[in-house]
Amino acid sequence: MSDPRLDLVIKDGIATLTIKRADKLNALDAEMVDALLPLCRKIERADVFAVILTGEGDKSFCAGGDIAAWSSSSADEFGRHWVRDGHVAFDALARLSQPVIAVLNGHCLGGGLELAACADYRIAEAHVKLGQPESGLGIIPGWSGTQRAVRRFGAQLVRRMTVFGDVFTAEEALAHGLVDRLVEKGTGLHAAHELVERLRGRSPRATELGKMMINAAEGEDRERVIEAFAGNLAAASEDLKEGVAAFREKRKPNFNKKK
């Protein structure tokens, strides 16, 4: 499945991902959600070391869920669908084994602030805007915007965006660790490919390994973590070859009992 309003390009090692919905200030509708899931595999299993993340032009990075596309649906395919689909590809982004770079180029709002935090790093343009104002919409947070943004923005952060609506300048988002980086308008681009330089100098696996770790120190994919590197140690022991041997010539395995 692919949607051309999520514009993939790999290039020397990097993944640049574009939401290209300008006209409609780069809001996700459920086909595009749908193509997210694809993309991201397509990436994880790509020679990549670096993911830019970013929306077209300069107005909006994303603004969410485009809501035209979700507020005629009824409760139960709101809650089984758009919500469960939204948080299954978002949670392929963040869980990437690569770090995710995203480029706030515009007002990142809702379902927009739920993608950034996906990310593992945020560089936001100096005239952006960042909040989750859907309580002013009838509806809450539904991308994760109450729990991946707790775990790395802060209880009382996300409280204030989505309880009582505070939003945030840019230059506000960057002291209360909303974002890691502040850059003049136009310039994010530029900024996140200065980043990707510094880690092309870093060891790609040890890079992979200290985000996986992070993650499950966050509680992000703990299961799939704890099971991954087990499941190394295992295929790179004697006991894995001797094992399929057996199995292969069909006799009882003789493994070393030695550590």
Ligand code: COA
The other form holds:
Amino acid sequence: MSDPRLDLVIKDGIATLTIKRADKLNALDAEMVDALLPLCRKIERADVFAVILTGEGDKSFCAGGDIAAWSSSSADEFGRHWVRDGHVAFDALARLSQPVIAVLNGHCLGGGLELAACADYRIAEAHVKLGQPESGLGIIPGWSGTQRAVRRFGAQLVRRMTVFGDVFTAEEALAHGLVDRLVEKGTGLHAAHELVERLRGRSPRATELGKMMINAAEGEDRERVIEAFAGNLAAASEDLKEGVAAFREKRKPNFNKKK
Ligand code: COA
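Swap state to the form predicted in complex with coenzyme A from the form predicted alone:
Zooming out: every chain and molecule, the one shown earlier first.
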């Protein structure tokens, strides 16, 4: 399941994922959301130490969910597929082991803001506007814009965007902590590559573990993180070797109680 409007390029250990639908301001339809999940799996398993996420053109990072697509689905389809599939794909992005840098090179609205919230670092170009305008359309943010966004940005900021329709400039977004860095129009990708070079000199393993622990502290992927750390420790133990050997040899295991 792939979609040419989600373009993944992996080069020199960097995965660059670009939404290529500039004529619709990089709005995401159901096919694009479906294509995001396998791309995340591909990045997770590839020899990649950093991910850059951006949108085609200079007008929009992502203007959200495709209004024509979701407004034509039934209420049941909306909850069962549109919202659920978006959660699954966005969760996969937020839970990648590699750090994700979002280059916000234009409108970052609705699903676009929810997508940006999945990243570990947000670079906004000076002309960018950010918000969650869904209530003006009679709908609510459905791809974790009231959940992950609240955990990452704080409830009051999300309340202002979601309930009151505040749309922030890049400068305001920086002041409020919605983005981490503000750069001139057209220079976001360059800034992202500078940041990636900083990451290149750091331990990928320690970076991954740090990201996992911070995610867990935020309530993101907590169950898996705990089980992954515990599983890793158990898998490295002598007990595992003895337990599996005993199973194969059809005998009782002789565990060393001190190790
Ligand atoms: N879904 C589907 N199509 C979208 C879209 C979206 N979320 N956002 C923009 N588009 C389309 C427009 O329909 C238009 O298509 P057309 O040329 O075939 O008519 C094209 O992208 C360009 O958008 P346009 O509105 O003409 O650009 P603009 O510069 O006048 O306005 C925005 C830009 C971002 C202010 C405006 O497009 C907008 O409000 N978009 C919706 C944002 C939103 O509510 N997102 C949350 C959705 S749940």
